[in-house]
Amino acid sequence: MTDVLEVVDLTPVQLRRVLALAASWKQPGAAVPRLLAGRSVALLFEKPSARTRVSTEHAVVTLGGHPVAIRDEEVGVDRRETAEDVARVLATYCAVLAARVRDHRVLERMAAAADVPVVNLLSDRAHPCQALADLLTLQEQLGGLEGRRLAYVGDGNNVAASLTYAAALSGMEIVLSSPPGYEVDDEVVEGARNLGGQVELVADPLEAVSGADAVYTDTWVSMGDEHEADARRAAFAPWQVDARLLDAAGPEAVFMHCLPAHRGQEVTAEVLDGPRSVVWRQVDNRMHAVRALIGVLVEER
């Protein structure tokens, strides 16, 4: 493992590594390997951040590392200079770069040119930290992810993309619900497919969360989709996950979401603040689980 723009550039065998290594990093005084010691990391920040960029810097100070933030403005990718360019350029200073882009390629063509592992913060096709975040919050949750069930309802995003593949190569079963136009990719489905992943596609949301352990949803309107507002919220009025939607899924489902949230669009108000929500734990297993796989990153190389 050299670089990880996607959940399935980990094989299970290293996802299950970085899942235990988070988990036991997170007990209380766990005594956590100052594996960056003398060393940095730069954070690369094209997109507006918060949970992203937050928990990063703390995993890699926790890691003894130093970590070097950058806005979009002070590099200007493929304005000022190209992507080969600025990722060759951290690379000399830096043992790990991360960036949150607005295209996935940028990141393709930083880890072609960076000889240090490459992590994507965020792209428009993939949010795998975030994905990993969600299985350790749910690892902690049900016990375990083998055979367990997710319903995702809303947009076929970046989000639930990374999802997809996680689900896969956790063992679990994952159900799609996305109004249509708005599905997640085919090449998604079938890739999570051929790593044995068990994805259904229902179009149905309430049909979709029957029996799921965990419902997840995503804000209906991404950075960068603006521009479709009125008629995302118009398409997506269906999916919105109250308690009679949580509620169809069992008395046992838990409900998640990557944040930011807007309570009275994709999610009301009484379930995201509910006591069946798992948000905050989500945003807590963020530094937990991008800590793991940065220290994998390291102790591999």
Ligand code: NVA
The other form holds:
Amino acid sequence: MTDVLEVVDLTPVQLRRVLALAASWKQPGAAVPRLLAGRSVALLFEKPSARTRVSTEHAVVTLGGHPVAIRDEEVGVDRRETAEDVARVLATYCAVLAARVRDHRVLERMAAAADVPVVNLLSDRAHPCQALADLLTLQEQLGGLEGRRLAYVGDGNNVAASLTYAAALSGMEIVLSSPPGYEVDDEVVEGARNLGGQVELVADPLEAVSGADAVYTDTWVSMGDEHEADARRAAFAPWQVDARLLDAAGPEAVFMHCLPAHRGQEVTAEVLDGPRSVVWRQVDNRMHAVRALIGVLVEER
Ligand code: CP
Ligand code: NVA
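Target state, the form predicted together with the ligand; input state, the form predicted on its own:
Next comes the full complex, and the chain you just saw is listed first.
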């Protein structure tokens, strides 16, 4: 059984299968198999969500299953009962347990306790479902992933970590540029390099984007970082993705963002809403990617 708490929990073969199924089931008129007929998928949220919740619910429905979305206020993870007990209960009724948590260790405890696949819908450390959708988007946009170059500019957060692993597993080069103190964890960089990944750390964002096929950024203030908002906005200002930075990547480079976005902070409105932005394609691909991921996980059982 596979739990997907980070992109690297998938083997390269599974990753290729997820991307291939996502692309195939996305075709107009494709017959999506009813792999979840008569079964439910639990979607537990300790933090807000628009894309992840709705795309995953819709994915489950189109696989013939029933999504059960619950907020932590109802379940009370580690307050009403332990994370392990919550996981055992949900795994009794559901074919897959997917959760968005404040603390990644809660997901690890759930995965250890549940006898069904556990999927990370975002934690403080990782956002693998986003990275899978982003690989699908890049594959469509660039015609392939091997040898392509992705520049990530901004906070070395959960999204950056999952993209770093995703790039390594798919043969893409990744260049990360963050203000001092906000870099992606060394453990992630080493982990991706150990997988054969080409990971570069470049302090200057203008230099980092040079030659990139895509320039990616995310919010400067992730959920849980709100108490640091002012300091972060000051530190990150030189890492804003504006037209000058995107132009420095070259005329063909596309702009990516997992959303929600903050126009005038990590990205200008001109770039986010401009012709080189593929953010709405990323949004669409969230459903296709998570549907294929769930398909692969239940197919294997
Ligand atoms: N990109 C993303 O995960 O969006 P939500 O927080 O709205 O789910
Ligand atoms: N890094 C952001 C991503 C939101 C989808 C956060 O964790 O809030």
